[in-house]
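This document starts with one chain, in the form predicted on its own, laid out as structure tokens.
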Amino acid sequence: MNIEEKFATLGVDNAPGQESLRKDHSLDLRGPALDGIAVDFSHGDVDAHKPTPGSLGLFTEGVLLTGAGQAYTPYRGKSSILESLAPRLSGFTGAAIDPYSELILTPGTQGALFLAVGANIMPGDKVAIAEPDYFANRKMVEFFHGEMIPIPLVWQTQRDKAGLDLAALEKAFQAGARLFLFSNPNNPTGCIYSADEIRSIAALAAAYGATLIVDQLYCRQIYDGRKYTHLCAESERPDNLITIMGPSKTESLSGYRLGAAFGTAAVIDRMEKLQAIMALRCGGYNQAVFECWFNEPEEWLAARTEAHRQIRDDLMAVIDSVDGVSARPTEGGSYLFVTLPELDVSLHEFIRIARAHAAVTVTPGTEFGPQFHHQFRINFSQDHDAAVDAMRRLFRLMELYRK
């Protein structure tokens, strides 16, 4: 493989604001455009619903009051942050950590990935994925020469589990795999893993020695009263485990980029050791805004999570309405995976066409593993009524394409 065989791999026109960025001059458009108000599902929306209170003050107070001592702090974050912050995860998840080993501030929790990923893959190590899955992991392994070996997430018939084939799991770390990446609750289909699910990874996880790295970045943001598992709180785990977690798409502080890292000290040292060569530390002024984090004003997080469920209802009833569309309803944070009946355009194509003729952008399921192809994530964290509208247009386009 050369560079630009590697790089081809990365490409971005399908993530999350890349779409709107595309101009398309030869669609098959057909009927009149159908006029509402533009959304963009593939990301949430901050205006409709706004940062946590008081994190901008955090931010500005950093800047004006603390100023340089915020502006370049140690590569794994500031201490105080880290001392302040530890507790209230281990407090949340059940594991205990300790602030100055086990802990590192990221540029968002997709820089926690990155880091994770690279601080555990040689060229040509065997990669566990589950699929689908966040769209980045297979390209992370990609780019890190990693061998990947996908685990298939059955998900469209299951209640009350993700439906992760465990005996594919057992094989692929029998075949060598030292390494499985995964999502909770998934992304792109919102499935929670049940407790037994997750026991299951980390007792095959400790018998073969592999490591896990769990991105639990919506955990906060759970629907119905399901029961969350953090499997870092499990007696029996493996010795290399690293989760991932931040204020970010729950708190509408994605601007921030804010994302924490902790598990296995020796792998947050790795961690810390390419952080420095890659982005030297979470930006330093916006690390402030990590006090708000489970300080956040008595049942804020209740409501917020409530105005999400109501979309997700609205929109299921929607997607319930027509012949041939499917979703699992979400059960934790803010995504349904959308499975679409046969067209007579590619899914590709009939996506830039909803963003070119319905002013509807959505994320085509082929980011999440190559076979889902019939499929579209949403990010429902949206204007209720504006996404609803937006949907009924998405699927009133849908039935011009039809076969």
Second form
Protein chains: 2
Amino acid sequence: MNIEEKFATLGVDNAPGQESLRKDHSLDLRGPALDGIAVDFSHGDVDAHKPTPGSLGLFTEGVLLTGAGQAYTPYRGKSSILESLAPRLSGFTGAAIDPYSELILTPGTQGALFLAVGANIMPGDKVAIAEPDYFANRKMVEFFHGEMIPIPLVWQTQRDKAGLDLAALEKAFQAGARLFLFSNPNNPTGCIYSADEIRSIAALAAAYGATLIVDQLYCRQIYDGRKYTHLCAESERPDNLITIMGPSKTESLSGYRLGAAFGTAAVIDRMEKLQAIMALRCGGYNQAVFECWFNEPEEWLAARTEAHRQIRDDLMAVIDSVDGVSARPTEGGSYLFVTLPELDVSLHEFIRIARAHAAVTVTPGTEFGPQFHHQFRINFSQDHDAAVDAMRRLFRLMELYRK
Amino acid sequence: MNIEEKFATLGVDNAPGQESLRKDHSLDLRGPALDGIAVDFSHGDVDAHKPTPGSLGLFTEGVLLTGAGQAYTPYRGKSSILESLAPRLSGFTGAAIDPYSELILTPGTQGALFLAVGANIMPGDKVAIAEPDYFANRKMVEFFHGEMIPIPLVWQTQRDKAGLDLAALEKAFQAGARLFLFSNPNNPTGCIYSADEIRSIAALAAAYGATLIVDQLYCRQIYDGRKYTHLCAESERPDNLITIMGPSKTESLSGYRLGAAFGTAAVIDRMEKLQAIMALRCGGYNQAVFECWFNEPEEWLAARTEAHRQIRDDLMAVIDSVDGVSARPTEGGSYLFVTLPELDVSLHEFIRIARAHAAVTVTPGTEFGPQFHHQFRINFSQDHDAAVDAMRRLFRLMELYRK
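Please supply the coordinates for the form predicted together with a further copy of the same chain, as a counterpart to the form predicted on its own shown previously.
Whole complex next, starting from this chain.
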């Protein structure tokens, strides 16, 4: 394999946010264009759900008051911010976190994931990945020359657990996988792993000496009083465990590129070494914004979660009203993974048509696993009315393509 | 090799900016502590030389006025910023740059370097690296499982060229290297490649089908009316060429983590794919700050360069006054690579002593090549008087350790 062949598999053409760069070929447009407010469901809308109050002020203070001491920090992050953030993350998750040895600040949670994976894979290593799961996971494994073992997540029919195939996970460990990477809440389905599932994953990893990377990006935004289990706080855990969080989603701070990873000191050390050659550090001034994370005004999180629950419910009502269309109601986060009936155009073709003819952008299921030809993902952190109307438009258009 | 062994070689303990995390063992301190303003020469001081006027205002506008359109951008950067920046980079370098296919915005120039190297190395590939050169270069090659071929830079005695061993470069290409990565002005020596050298490098790379990555981070800050040759504007160039620049140094915008790479479209495409899984993008809000780059107030660059020339001259006077100490006067950028006489403690030990006993932080030469046991690098973008006094303290202390 040469470098061109290696990168040929790492496509970004269908990735969220890249749609504007596509050179669309001629599309099979049917019926009149459906007018309405354009909605880009490929990511959240931080105009509709604003960044955490005070975030820009913290950035500005960092530039003007702290100055050079904020611009340059150790690679793992500014010590005073690590000291301040670690107890807040501990308080939320229930895990003990030493600020100096067990925590690193990164350019977004994507940066944290890349560092965690890059610090744990050698070429040829087998890596277990849930399927469906965050699209970058598989790409990172490919980039680092790992060998992916997909672990099915049978999410559709479950309600009290995510539906991970634990037997398949054990089989992957038996086959030599020493790393398992998964998101909880799951991206793209929005389902939450049960306490039993989390304990089983932890026990299996411990038994086989495997490393776990748990992407908890959306773990603050849980609906309907559901219980969320932090693997990092379980008494039985593997020796090597990295938990990843960040304020890009619920907190709408994605534009600042802030992420955090905490866990096993030896792994955090390796992640810092990689960060030193990757991007040096999480943006120095940007780090100042961490101070508002887990420090939001009283009731802020409850109000944000409630606003998103309302959008979820009203989108689910739209979804449930269409014959042959289904989705598991989101349990945590802002994603819905919607299953479509058979169409007479391909999924990718229909998604391009929806963008061109109904001003609705969604992400194809194939980004989350090659077999998801009948699914698309939406991030419903959008203006409520615009989102509901956009989903209605999409399904109205879909009727013209139903087989 | 396992993952622990791989990372064991990627040390960051002696890297610039990491000094505050060191757990120093007991040091052989001699004489009284030398008082003075602490100076950290490991990087520039953005309090002494302020960020470009208007930079914070652009960031704030990006957050408040552009909002969601600034927070999320395509992975390679916001289209309007690419469109605006490309002609300015073309105007400066003389190279044609298509904004849509030949330019990518990155989290700092470190991010650009990592993407460029990661998009051009497969495990086992031979890579030519100048020595001395930027410390991360060798680490990136190791991280990506490349095999480094050092190309000596005989900088000490030259004045009209950098002193790259072109015969060694051709030999490396003959031995199979298909990538050469170098900085111009050179980091750490501050010397500039002559037009002849640049043309020879370009011709050799073209002849052997090699890819060039040229790190031009400090190319706006050239002293004494010297001619700087942009390889990207030469008529004879290799097919695969990436040029890297950014406003972190001369412009003191490091805290925003901004970098840019331009060149061969196919390589930029691969870099974007890697950026998509590395950190998604250069921080969205941060990208707004690019608007002040190559858009500075009239005379701003001249004044900044002149201030640094003055510091260079006054530091060179200190260096020249000490027996057995030498440095090649900086031709571009803010680095001096200072050669010390034999001491009766190791270089690393002396550097720790200088930090503890004279409040002066410098970077050991061994970060730039394993053989540089008698050198240290300073970034003299500091307060003028504090810098001159700090260098005097360092050499006064050094006398107590001279062999």
